[in-house]
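Presented as structure tokens, the chain that follows is alone, the form predicted alone.
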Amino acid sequence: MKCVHISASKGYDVLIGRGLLPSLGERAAALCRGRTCCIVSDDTVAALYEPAARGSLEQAGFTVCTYIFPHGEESKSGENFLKLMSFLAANHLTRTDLLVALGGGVTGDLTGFAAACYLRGVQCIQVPTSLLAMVDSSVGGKTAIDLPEGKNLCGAFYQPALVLCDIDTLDTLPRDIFLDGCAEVIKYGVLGSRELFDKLHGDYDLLQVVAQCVDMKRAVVEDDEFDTGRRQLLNLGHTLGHAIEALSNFTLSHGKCVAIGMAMMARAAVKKGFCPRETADEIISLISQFGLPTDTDTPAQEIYQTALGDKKRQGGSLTLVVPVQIGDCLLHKIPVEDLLGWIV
């Protein structure tokens, strides 16, 4: 087992290993004063892992209730958020009690935001069951729901009490969803590790890769918890990716959209003179090697208009993450009206 400690406004451990889910109850009991717990999960993940999570928690002395919602990005909505809040109140959770986010990025975002808001803050344990959630969304305290106007526009920074990454849960992950997480892993290589990028071309130890990505995110979060500087680098591929995702009405997955966004930024970086053609070709080649898309038929003008509503926009400017070399990216602020020229 690997343990990565996050020293943020609230410190916590990210545990990465195999066979960790049965230890959830014991670890939760050591962190939580209360003994009532709500597991939050979508209908797909709940069918697979809710009984094991519930059994572990009950064995540790918790009274457990479970809130299950339909899988998919559509459930990261204000309506579902309020249903969850009412469920917590109806089950009499108190400030000393606990939420457990059991699932992928949608579950983690929704549950984390509910934990930040219910009674002005209750503890939350993240138990990510997708690769994307393990390497990215479960770590760092970003929680949110979507609005009709855009993705993640309503949220809070709220650090979990623990992140429990049981690599065994990835064994049941559909190949397509596993590849979504691979897009985020590639992102980490492009951002800060030539060694990780090269490793992905061949055989690699999944546990070691997850731990390396989490440790890279740890360094960024500890340096810039509230996303005002260096943490913005983690948005590589996301500004354009989020716009493409929204324009597809979320029929195109987050990971695929991030992959397209990274490829677009790589091509634009060459066009704008930030990086050599060889670097862009390497990035696009690795994305393609994993079976992820590198382009879209969505018109550039539509991507531009949608991206103007991105939460990272600051007045009349937007900060882009631009690759320079594999393992080296920079933050580049542009006037929003220049964004159209970066969509290539």
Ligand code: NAD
Second form
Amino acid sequence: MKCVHISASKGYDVLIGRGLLPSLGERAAALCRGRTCCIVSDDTVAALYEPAARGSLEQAGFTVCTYIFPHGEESKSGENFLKLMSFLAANHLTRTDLLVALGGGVTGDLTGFAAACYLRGVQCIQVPTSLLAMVDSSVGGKTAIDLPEGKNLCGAFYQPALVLCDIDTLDTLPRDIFLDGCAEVIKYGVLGSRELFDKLHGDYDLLQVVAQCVDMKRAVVEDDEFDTGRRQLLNLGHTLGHAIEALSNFTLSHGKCVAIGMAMMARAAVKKGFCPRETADEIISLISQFGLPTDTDTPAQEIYQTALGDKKRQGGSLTLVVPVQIGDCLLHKIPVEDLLGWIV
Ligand code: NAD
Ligand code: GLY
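Structure of the form predicted together with nicotinamide-adenine-dinucleotide, given the form predicted alone:
Full assembly next; the chain just shown is listed first.
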């Protein structure tokens, strides 16, 4: 097992290993004063892992209730959030009690935000079961729900008490959803590690790769917990990716859109003189090797118009994450009207 300790406004461990789920209860009992716990999970993940999570928590002395919602991004809604709040109140959870987010990024974001809001803050343990949630969303304390006007528009920075990544849970993850996480893993390689990038070409150890990504996220979050500077690097491929995702009416998955966004930024970085063509070719080739897309038929003008609504826009400017070489990217601020020239 690997342990990455995050020293943010609240310190906590991210544990990465195999067969960790049965230890959830014992670890939760050591961190939490209360003995009532609510597991939050979508219907798919609950069917697979809720009994093991519940059994472990009950064995450690917790009274457990479980809130199950339909899987999918639509459940990261205000309506579902309020239903969860009422469920917590109806089950008499108090300030010293605990929420457990058991699932992918949707579950983690929803539950983390509920933990930040319920009684003005209760403890939350993240048990990510998708690759994306393990390497990104469960770590660093960004929590949110979506509004009809856009994704993640209502949220809070709220760090968990523990993150438990049981790599064995990835065995049941459908291949396509696993690939979404791979796009984020490639992102870490491009952002900060030639060694990780090269490793991804061969037979890699998934546990080691997850731990390496978590450690890279640790460094960024410790430096810029509230996303005012360096943390924006984690948005590599996301500004254009989010626009492409929205324009597909969310029929194209987040990971695939991030992959397209990264490839576009690589091509644009060459065009604008930030990185050599060989570097962009390497990035695009690795994305393709994973079976992820590197281009879209969506017209550049439409991507541009949609990206203007990006929540990361600051007034008349946007900060892009631009690859310089493998393992090194920089933040580059542009006037929003220049964005069209970056969509290639
Ligand atoms: P998700 O939670 O919807 O999971 C994807 C699908 O995989 C779901 O249908 C789920 O039921 C299923 N699933 C999850 N684990 C499984 C398992 N072990 N076996 C079988 N099926 C399993 O989505 P996601 O891709 O994990 O995360 C995407 C969400 O994360 C988005 O809402 C995005 O905004 C958010 N996100 C947040 C952050 C952050 O920093 N907070 C970062 C990146 C993404
Ligand atoms: N997923 C981007 C971040 O945590 O900042």
